[in-house]
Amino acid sequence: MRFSGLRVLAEGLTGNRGWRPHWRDPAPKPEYDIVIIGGGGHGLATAFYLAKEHGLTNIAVLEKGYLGGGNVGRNTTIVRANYGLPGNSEFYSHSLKLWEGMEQELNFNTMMSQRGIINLCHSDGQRDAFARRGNAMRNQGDDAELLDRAQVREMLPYLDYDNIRFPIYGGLLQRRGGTARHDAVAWGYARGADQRGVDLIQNCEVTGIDLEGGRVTGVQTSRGAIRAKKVGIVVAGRSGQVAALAGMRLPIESHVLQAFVSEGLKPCIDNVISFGMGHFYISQSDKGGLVFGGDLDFYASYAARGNLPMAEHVMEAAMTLMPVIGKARVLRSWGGIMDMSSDGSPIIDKTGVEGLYLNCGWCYGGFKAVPGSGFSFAHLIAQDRPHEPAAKFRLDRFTTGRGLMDEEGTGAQHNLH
């Protein structure tokens, strides 16, 4: 079933009786070539690219809840490629290119909106840092524009430019950045993987990983044992728990990141805006709600909910940046469990167990990385060698100290990344 304007019109004229489910609901088979643990954006994208790029279809994606019920459905939907360090820069550049062709590739409307993202700077030092970052982005082949105060004011007249503590000096603009509909991204990849023969198995929690002679042989699940030649772990904030089933201890911590949505308002924010001194970011959804977030909760937790002190902290940052939204009502908030690595950068690598592969440590970068992560992880699993844009995301950098990518310069404290 393909989507098109003509198909939508025809279904509308015939009572919408011709639509079929987007994917099957199969029972798990006793054995697969590849099992992907985790039915979020990264896991579904991995399965899709394994089938599309490598012709592998005897694959199962195992999700303990429902597809897209984790972080891919609990985020602020921002897409960007404005990283500065080698390793991160190449990877997110590759991921953004995949975002730009995603809707055509999947034949699914992910509501990709390249409305531009502006990172505001509030000091001379921060402006210099953004100039260096912008040059690194341009050297990578991505777009970047350094804006002065007047240029930012012309684009964003509703901000507080003369705040005593945090005056706005300018900003770094990436016009190709923007937002996408998070649920639609999961649904599009799920539909694409299913069409290519991948089994998407919901309500199937992995309770054990079977090992024999130093290699993986399958998994134990709430729906029975499943044998597999290769197993990929891509479960975001639950990575530490699932890896422990194979006797591994990962260099990550799990923290909760809250986000918020306001009541629907008339269109007022055309771009994605990031407040450089308050770690606050905001955009406006197609339904009119202001979508915004800030710092993560600064303690480890597996609870997919936030707390009021951090909610207050985010609201303070919002009012500091744009007091004009002070009377907008907040409709809801949610918390996603972030797998925070100790250098703030992800891990896509083979483990010490043959046939067991790891994809984790995405920190704040998980949603924007979905297509690039899936493409690179699929390449690693299929060919047993790293995909070039993700070649620096090695697990052993945390034991050797070589190749660490501390993008924010905050050291080895998970909660500060």
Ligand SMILES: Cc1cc2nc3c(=O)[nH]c(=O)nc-3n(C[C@H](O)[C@H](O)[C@H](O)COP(=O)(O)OP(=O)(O)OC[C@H]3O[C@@H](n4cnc5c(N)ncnc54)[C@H](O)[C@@H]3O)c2cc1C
The other form holds:
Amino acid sequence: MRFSGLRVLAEGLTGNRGWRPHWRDPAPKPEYDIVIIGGGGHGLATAFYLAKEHGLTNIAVLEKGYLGGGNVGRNTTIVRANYGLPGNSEFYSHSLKLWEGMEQELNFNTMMSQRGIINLCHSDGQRDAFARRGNAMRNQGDDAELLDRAQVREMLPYLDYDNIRFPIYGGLLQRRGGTARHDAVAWGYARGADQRGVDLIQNCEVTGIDLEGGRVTGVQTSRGAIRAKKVGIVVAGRSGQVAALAGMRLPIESHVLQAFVSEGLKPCIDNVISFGMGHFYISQSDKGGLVFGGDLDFYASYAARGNLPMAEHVMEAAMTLMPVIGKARVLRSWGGIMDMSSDGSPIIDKTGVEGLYLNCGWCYGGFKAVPGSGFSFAHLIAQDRPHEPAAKFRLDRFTTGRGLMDEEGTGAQHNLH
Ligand SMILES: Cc1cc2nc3c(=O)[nH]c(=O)nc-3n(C[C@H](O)[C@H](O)[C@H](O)COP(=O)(O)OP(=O)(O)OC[C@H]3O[C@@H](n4cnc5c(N)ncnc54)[C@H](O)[C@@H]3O)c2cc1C
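Next block, the form predicted in complex with the ligand, ref. the form predicted on its own:
Shown next: the complete complex, the earlier chain at its head.
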């Protein structure tokens, strides 16, 4: 089933009776060449690129709940490539390029909106750091513009520029950054993988990983044992638990991140804005809700909901940056479980077990990584060698100390990244 303007028109005129389910609901087979654990954005994109780029289709994606019910459906949908460190810089640059071609590649409307992201700065030191970051982005071939206070005021007149503690000095703008519809990204990759023959198996929790003589031979699941030559772990906040099934202890802690949405309003915020002092960020969804969030809750947890102190902090930051927001009512809030690595950068690598591959450590920035991560993880699994843009996301950097990528400069504490 392909989507086109003509098709939408024809279906509209004939009572929308011709649409078919986007993917099958197959029973698990006893054996696959490749099993991907986790039907989130990264797992589904991995399966799609394994099929599309490498011609491998005897694949199952095993999801313990429903497809896209994890963080991929809970995030604030920001897409950007504004990293400064080598390793991160080339990876996110590659990922953003994939975002730009995603709707055509998937034949699916993911509502990619390159509305621009502005990171505000509030001191001379922060402006210098943004200038350096902007130069790194341009060196990588991506766009970056350093805006002064007047330029920011012209774009975002509703912010408080003269706040006594956090005056706005300027901002770093990436026009190619923006937002996309998170569920649609999961659905688009799921549909694309299914069309190429991948089995997407929902309500199938992996409860064990079978090993023999130092290599993986399959998985135990709530729907029975499944043999596999290769297994990829892509379970975001559950990475520590699932890796433990193979006897591994990861440099990952799981933490809660909350987000909030207001009632629907007329269009008022055209871009994505991030507040450099209070760790607050905001954009407006296509339905009109103001979507915003802030920091982690700071304690390790597997509960996909947060607590009130962080909700209060986020509201305070919102009022400091943009007092007019006080007139809007909050509609709801939710949380997701973040796989926080100890240097704040991800892992896409082989493990010490032959045939077992690991993809995790996305912290709270893994939505924008979905296409790049899927592409690179598929390359690693298919070819047993790293894909160049993700080659620095090695697991052994946490034992050797070489190649750590601490983008925020906050040290080795997971919850500070
Ligand atoms: C509130 C919030 C805001 C965010 N905002 C942004 C943002 O603006 N921009 C950005 O880039 N990132 C953002 N993120 C981060 C981003 O959402 C995540 O980094 C990313 O979605 C993680 O990858 P995923 O999509 O594969 O994870 P998930 O969707 O969580 O997928 C993992 C899947 O694995 C499944 N699973 C777990 N254990 C098992 C098992 N044993 N067997 C089978 N399946 C299993 C889970 O059910 C889940 O569906 C945000 C996250 C949250 C929570």
